[in-house]
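Presented as structure tokens, the chain that follows is alone, the form predicted alone.
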Amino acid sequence: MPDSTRYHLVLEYDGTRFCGWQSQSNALSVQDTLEEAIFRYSRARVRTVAAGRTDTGVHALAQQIHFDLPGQPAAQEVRDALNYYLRAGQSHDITVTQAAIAHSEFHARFDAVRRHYLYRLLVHPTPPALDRKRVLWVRHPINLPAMEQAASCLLGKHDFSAFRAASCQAKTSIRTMESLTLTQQTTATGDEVHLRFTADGFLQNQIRIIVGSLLMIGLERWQPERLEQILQSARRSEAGPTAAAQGLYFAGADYPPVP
């Protein structure tokens, strides 16, 4: 039996009350909350690693993490125990949806070959009540074809400097956007627009700045051609506002097949 076992977990969480994924000394994080549940279950202090460090107020549909535990408890036991201790600690907004034993070198962050995000817009004359912390409310109708036309220039490998936060610490702003789709569906509360992003990686606030820029086009304040001009400028000052965190979801990460 190995001294320790590496686990690969998938988490779903509502980020509303958290400062984000990453541990902070003066605020409640998803990471600290999960690690406390792991300690209450195993009596081991471990460090968890996530595929994507979501910011304050950002949600996750399928956050991928790894950590090591002494011994070799069954993956289902780990999943169920962590969900029990999360709820015992009143952390009802985090759920472990999947758990598996991973190979000892698996790394949730560095092994990810692509990441997926979802951004939700609710287009309706009146604000939402139940989803107010889970969508970005847009009061006025938007021109979705114009947004789709503009978004096409972001596909492929580019310097995304114009769409990164000033505080971004990434060593390079070059990223490859593999797909960016916009879909609309009518719900009981209005028209919901989903923007889905897939790339080899993302810069700090990249998606939220892109969404803020696309909304300027959707609201017909800018022409679609302006987005490519912004991309080519490589200047954050040229891009639109940073869209609110509440509409953003980490939707998953892809990994190479296990040999």
Contents of the next structure:
2 protein chains.
Amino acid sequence: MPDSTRYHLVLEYDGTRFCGWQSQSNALSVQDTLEEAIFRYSRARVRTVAAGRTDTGVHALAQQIHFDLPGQPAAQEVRDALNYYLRAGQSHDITVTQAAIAHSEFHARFDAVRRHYLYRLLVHPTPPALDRKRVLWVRHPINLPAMEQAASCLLGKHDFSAFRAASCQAKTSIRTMESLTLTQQTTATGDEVHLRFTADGFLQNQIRIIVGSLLMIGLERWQPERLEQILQSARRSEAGPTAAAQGLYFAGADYPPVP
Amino acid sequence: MPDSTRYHLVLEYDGTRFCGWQSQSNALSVQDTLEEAIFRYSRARVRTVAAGRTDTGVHALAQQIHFDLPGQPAAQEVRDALNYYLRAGQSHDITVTQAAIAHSEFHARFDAVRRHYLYRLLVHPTPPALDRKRVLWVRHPINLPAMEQAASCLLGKHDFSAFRAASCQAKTSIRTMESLTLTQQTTATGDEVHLRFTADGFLQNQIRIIVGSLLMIGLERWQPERLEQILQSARRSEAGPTAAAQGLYFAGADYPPVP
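For comparison with the form predicted alone, produce the structure of the form predicted in complex with a further copy of the same chain.
Every chain and every other molecule in the complex is listed next, the one we just looked at coming first.
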């Protein structure tokens, strides 16, 4: 029996009432809320590590985390116990969707080779009611082919300084965008456009600034060619506004096969 | 220019914080909230009439209503103005999705020849986070073919007394179920089963009691044949529990073509 065991969990959460993933002294984070549930279950004070630090109001469909627990409880027990203690603490907005025992060196952040995000736009003449905290509302029709044409310049390895928050602390602004797709989805409450992003990693606010810039093109205020000029400029002031947090979802991370 | 004009509106709403559609003296209703927005826009105190009276916590994808306004403002102005005043009053959970000028005798309730409801089940080992107020969570796998087999006995004209709340005030419990379908849907957050109901009308809690009974069959606590026995018994005590309001959506009403 080992002294402790490393767990790899997948989380779904509604980011609406949280200051983001990361623990903060003066605000409620997903991380602190989860760690409190881990403590109530295990009596262990543990630090969790996540694949992606979501900002205030950003949701997760599949956040990936790791942490160690004393002993070796079964992964499904950990999953169900944390869901129980989260709800006992009135945190109905966080769910552990999957749990597995990982090898002792597994690292949810450093081992992630690829990260996926989803951004949801509701394109409709009237605002959403049921999904008001789940999508960005766009009142006017958008030119999707123009947005797709523009977005293609972002594929590959680039300096994404133009699409980076002033407060971003990453050491380098070079990232490799592996895919960026725009698809139309018809849901019960309207027509949505889903933007899906895959890269080795993302800078702070990178997706939201890209979406804000693509919307300027979709609304035909900018020509599609302007996106490449913005990218080349490497200046945040050239790019569009930061799109609202409520439309953004951390959608997963990929890890190499276990050696 | 007529003294007043009749409007036919379609509403989407999140039922979570409301006591239901119908105005009540001691609780917040969708109807009163909407009528307050109509007053702020038009300075007219009007009474609205809806196709279906949704209960506490029940949502609407397409509630249908009518009311009269002085003068003849354009339908799109009415739609946009009500969405503005609803939001100015912090009611982001109600949206007017469509508006049209109706003929002066149009009646959203009495003219409706058919009503549609949707009930959403999330069948998943872990509870929903993002959709926690939008679906009923079913932890264990369900036998969908058994539920479909059972449900077929409800099609056609029947006395639905067994599936009727004690407080139901309808004059007759005879209704004609035109269709009842169960479909599997894969969404970003899990596997859902959508139950869609179409009938000339529904008794109070009828759908929720049918869903609660079908779930007893889906979970294999009851045989499929039992649903027909319950229907024949005409006794509420024979049927299953009333399924939670949060999974139910008023999904529309049909009207005859304008003469």
